[in-house]
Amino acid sequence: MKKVLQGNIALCEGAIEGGLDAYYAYPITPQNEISAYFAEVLPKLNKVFLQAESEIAAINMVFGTAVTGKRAMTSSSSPGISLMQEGISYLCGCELPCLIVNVMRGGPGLGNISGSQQDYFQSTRGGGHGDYHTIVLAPFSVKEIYEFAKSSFILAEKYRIPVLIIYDGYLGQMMEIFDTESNEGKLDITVDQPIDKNWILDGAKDRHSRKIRSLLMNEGELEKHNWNLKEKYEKIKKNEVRAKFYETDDAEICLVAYGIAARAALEAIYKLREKNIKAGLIRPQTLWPFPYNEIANLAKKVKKFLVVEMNLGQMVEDVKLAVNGIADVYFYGRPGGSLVSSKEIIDYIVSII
């Protein structure tokens, strides 16, 4: 079925298709269409919509719903996600699956309401207190927003971990035609056996009582828990890395970009090839786990990389780690809600060449 949807609305429809049970959030631009859509649609589907009194309340409502095994979700934009960080740390400490969406805007501080990619560090480095990760997905089209939201709950439940989808306000506001039944943008998630949900709190009748908590005070208990979390994170890094490659087989310079910046980069590489400059693109779909090995393998033959971001340089650090000094890594970015254009990328690459 073909649809014309705004990115934020595609997120909603994908989440509903993926089995969303309850949504909690507090208003903030540029993601308010999500809350408005859910406010109208979810009650008609006998699902829960609740506008919380704050972002802090919203993330804790997600926590309360997740412990029951229901599929819970919240969304916000950059400053609102900052307010949720304590709750996100609790969710990770208690290993609770859920979906969190950040429609990124310019910062720091209140910044502005334009699209940005300035929350990469916050998203991929945990963001809150303690050693933890969330799976971080970065769509670059309305179709991918739809598909990632649709698949997120299965991915979250497979590993008992929050999934964070991040995209900029431009992608959230733009509209595109897409086919809901096509394979484009789908996440291929393998589940070898039925997902075990025997951890949920659903009343202790006819079974022993259970506890879900992150306060571990006995000697060595917390350390053991963190080692168990690390083992899970290593499985995720092994199994769930996602990246797309464009024209990389013969590339002499390779761009690395995600989200809306990747759309400009993709246009740039084809225009560069018209100028006989062999450019390629790697587009990470998972920002955590990051495609370190994929970039490292490409660096064995490509000796120049250009990282394009709508910030002052954040993902570029991960690319440098992946390349590990065997190729040159350049950076082009625009902070504060400004779009990067294909012409800017092309001019910068010509200056590098």
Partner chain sequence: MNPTKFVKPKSLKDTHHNYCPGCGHGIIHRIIAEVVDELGIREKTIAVAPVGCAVFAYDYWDFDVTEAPHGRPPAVATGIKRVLPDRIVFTYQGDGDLAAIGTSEIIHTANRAENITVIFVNNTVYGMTQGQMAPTTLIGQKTLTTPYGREVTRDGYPLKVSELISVLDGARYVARGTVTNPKNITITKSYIKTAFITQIENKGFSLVEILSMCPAGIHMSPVEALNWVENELTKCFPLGVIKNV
Contents of the next structure:
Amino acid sequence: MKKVLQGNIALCEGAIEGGLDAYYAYPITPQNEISAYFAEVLPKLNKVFLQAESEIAAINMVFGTAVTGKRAMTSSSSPGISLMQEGISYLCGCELPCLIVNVMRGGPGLGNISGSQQDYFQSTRGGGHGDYHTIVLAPFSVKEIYEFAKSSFILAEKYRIPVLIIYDGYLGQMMEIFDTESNEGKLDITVDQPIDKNWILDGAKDRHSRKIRSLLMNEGELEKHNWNLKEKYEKIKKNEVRAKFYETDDAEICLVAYGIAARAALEAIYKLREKNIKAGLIRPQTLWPFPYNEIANLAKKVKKFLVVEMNLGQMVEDVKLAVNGIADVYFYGRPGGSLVSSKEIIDYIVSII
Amino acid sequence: MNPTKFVKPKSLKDTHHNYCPGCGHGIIHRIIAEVVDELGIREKTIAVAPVGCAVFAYDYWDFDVTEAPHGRPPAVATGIKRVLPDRIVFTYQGDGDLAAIGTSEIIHTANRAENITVIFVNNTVYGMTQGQMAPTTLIGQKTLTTPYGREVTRDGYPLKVSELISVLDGARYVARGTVTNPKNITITKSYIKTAFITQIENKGFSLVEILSMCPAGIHMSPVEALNWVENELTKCFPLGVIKNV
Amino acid sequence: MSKKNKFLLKINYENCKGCEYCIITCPQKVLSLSDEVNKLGYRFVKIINQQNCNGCGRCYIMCPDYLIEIFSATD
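Please could you give me the other form, the form predicted in complex with its partner chain, since above is the form predicted alone?
Full complex below, order starting with the chain above.
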């Protein structure tokens, strides 16, 4: 079916398609369309909508629904996601699947309400306390927002892990036409065996009582738990890395960008090719796990990489790790909610080649 | 020999618990378990344990229990109850958890008339972290962080949670009991039962505050602590049913 | 002639922490604190007057470690 939707609304429709049971959130710009949509639609579907008294309460309501095995979700924007970090650490410690959406705005502090990509570190490095990861999906179109939201619960349940979808406020506010049936942007999540639900709390009827916890005080228990988490993270790294490649086969310079910055980068590489500059683009769709190997393979033949981000340079560190010194890595970015244009990217590339 | 009614309830595991001598948690865990057994709701009960000594409640109760971040059990319980409205959901929280870091969650959960039960254990100190001042510490009471006694000018007043919660329209049943002698324990158990019945009848939010002993945290022998709770704490926090609508 | 026990107290001495709540609550002075210590290192409660037990259950109600159970004699 063809649809014309705003990014934030596509997210809602994708999540509902994906089997959302309950949504909890606290107001913050630029993602208020999400709450407004769910407030209207979820009660009609007999699903739970609840406006929480804070982001802290919202993430803990998500925690509560997640322990029952039902599909819970929250959305917020950067400052609100900061408040949720403790809860996200607990969700990871307790291995609870859920969906968390960050429609990023400019920071630090209260910042502004423009779209931004300044939460890359927060999203991909855990953000809260302890060794942990969440799966981080970075859509770059309204269709991808829809598809990623739709697949997020299966992905989260497959690994018992929170899935974070992050996109900038621009994508959230933008409208695009898309076809729900097309394959574009679909995440194919392979599930080999039925998803294990023998951990959920729904009352100890005809089974032993269960507990969900991240507190492990006995000698060696917590270390073992962390090693088990590590094993899971390695599986995710092996199975779930997603990235798109554009004109990389013969590229002399390869751009790396995600989200709205990738749209400007995409426009830039085609304009550069008109000027006979062989530019390509690699666009990570998963920021964690990050496509290190894919970039490392490209670095064997591409000698220059340019990372374009709407921040002071965050993903560039991962690209440098991937390239590992065998190619030059440049950075072009703008912080504070300012958009990067294709012209700025082109001008910068012309200056470095 | 036949068992009398004085045998361990089914909703308690055989696990021996690690609380300090004279700690009131054991008594409160047991009367909750007895109520759960008596109401026949063990198979549909889901509890939320706090941060603090009582986090280990999940090792002692034989029904489903989850942990929650410090102060957030009412939000976690909300997330459970909203998707499983026919289950019996209760939180078990101490004075630091509920009355300091978790004040926002407890007030809004009560105000929403969330159909859950809260068991609030008030022993006037942060027991697990060695006995710091809690919101409910008495004026003049010495703790790890009020070595010269709680001073009103610096630390304010003991927080009267039950009275505070009772003025909210969403709070349907609020009572305060203690566990200092068999009579008080029996009365407190009846409060807990009424609170659970309030939930079973879908009336909305219920809270039972329980004045309890933390002998290690307040640096008294168990018997001294028992007498102190009964004679001193009850003066600041009067016992009885505060609201029942 | 020994008095017949109507009630039997079962106490898990090994896990007793010697808080004495049961001792001060027992109206029949059935219980007392032992001079020995158990494996946990606590002086534990012991039964000194089993025959005086009237099965009132006050010790069971007060025990924070639920170590006391009461059984009645069958006739």
